[in-house]
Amino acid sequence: MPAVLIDGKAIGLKIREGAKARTAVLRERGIVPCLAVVLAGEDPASLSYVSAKERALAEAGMESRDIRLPASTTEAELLALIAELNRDEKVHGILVQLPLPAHIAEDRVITAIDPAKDVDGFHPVSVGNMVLGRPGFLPCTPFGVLTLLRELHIPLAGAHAVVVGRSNIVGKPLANLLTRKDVNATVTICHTGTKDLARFTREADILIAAAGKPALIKPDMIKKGAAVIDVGVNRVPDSTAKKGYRLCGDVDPAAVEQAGYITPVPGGVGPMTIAMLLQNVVQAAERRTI
């Protein structure tokens, strides 16, 4: 029996008019949520990320404060921008769209935002308030994840969980929420390093592929009727296609023949980034409030 596909887009629709609802209630007081959104350079990817998240921002009611700079925009700048930003008292979130120009170091730019407003979660205090469990903001993709698997009801307690990849982004925060007290699975982390790869995801009851390489989990790498989930979006030639590329994930799509659960690509786990993105930025305008 073929694995049921997960909805992300009908899941992430309902946390979104979550955060939609909650927003209304903001402004009735007169505040709006406001997200800055700084974009540097026209890499193809970011640009439609950032218009996708632009897009769900107006549906919820949030504003998005648009800043689009020149690739040739040198690091100094930027931080002065974000400092200015981190002062402004209308702006209540900041994202930096990822990767920068090679010349920006990433890492000065994240620790460069406030971390009451570091809704992406990749600031260093973000990170650490995760890891020890205390209130703060989540990644938006693990935590996408987490919530994915919640909102199925898909066992975590006493499930063990693989995680392939272990990007600061992915794979490392949502091992860690994973093995929280509140949710309980026991997690295996692979990586390019691990050795016979199949012999750790056979293991999985729940299994999650992040490791951005097109179909490196195969069918015969499953256990049978695991939930498994699909993070990578890869872009892979492809003539037929209009524009000369085709969305890809890091399970092959013969999986679906074995696995018990598993999210397609695109629909599966993007739908879901977003979404807990407005969440992040509704929790931090309401926190502003207090």
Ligand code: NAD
Given for the second form:
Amino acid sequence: MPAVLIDGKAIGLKIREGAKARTAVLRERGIVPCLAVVLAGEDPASLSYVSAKERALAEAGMESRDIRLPASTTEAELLALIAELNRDEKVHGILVQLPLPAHIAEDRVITAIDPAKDVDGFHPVSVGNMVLGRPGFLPCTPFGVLTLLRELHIPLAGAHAVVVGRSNIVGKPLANLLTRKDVNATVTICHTGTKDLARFTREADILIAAAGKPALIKPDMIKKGAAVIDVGVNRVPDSTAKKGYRLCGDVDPAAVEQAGYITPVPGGVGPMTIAMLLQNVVQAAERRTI
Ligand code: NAD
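Structure of the form predicted together with ligand NAD (previous: the form predicted on its own):
Up next: the whole complex, starting with the chain shown before.
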């Protein structure tokens, strides 16, 4: 039997409805959750991510402060802007769209954000809180993957989860969240230094691909019936597509015959990332009004 296709759009919508309802409660008290969205440069993928996030915020009744900067913006200018947004009482969350132009140190910019407004969950304080299991903002994509698995009631306790990728924004935090006591999965992390990737992926009850490599995971690398979460969003050239490319995940589409559950690309993890961002923004606004 082919895998059950996981509808990230529908599950994401449910989360977004929850954020919208919480926003309505805040609005009754005269508080409008507001996210400052900072984009430096004109990377086409970043532009489309930013507009999708802003559309979702508007649909949930939240505000976005759209700040577009030229690619020539200096690090000092960006840091001054962050300091201003940190002070601004009307701004509850700050999102700096990555990647930044090469002459700006992402680390310094992320660290300059007030952790109370760090709705992306990338600040070292947020990362520390996550690792220690303390309250704080969780990074949206890993939080979205965990929420998907939970919403589908996929057994996590005692399951073997294999995460392919160790980036600071996806692989590492996701592996960390899955080992939390209230999740209780056993986690293996694979990366470019892993010898014989398939040996590990074949053991996975839950396989999470976050490598950024089109169709890296082939059907014969998947245990029959496993839950396969494809985080990858890769642009592959396609002359038959209007834009000249199509989006493709890290998992070969033929894996649908082997997996028990699988996320499509697009329509799987992507919508969850946006949903969790909205949830973090409303949480930031609520926290400041307690
Ligand atoms: P990254 O390039 O920072 O990290 C990729 C990781 O994969 C690295 O740690 C590397 O060690 C590992 N890797 C690469 N090739 C490998 C291989 N052949 N075998 C084993 N490991 C390998 O990427 P990232 O920022 O973590 O993003 C990963 C993918 O997820 C990208 O396609 C990105 O576009 C996508 N992404 C999607 C969302 C979403 O919302 N859907 C959000 C963030 C990232």
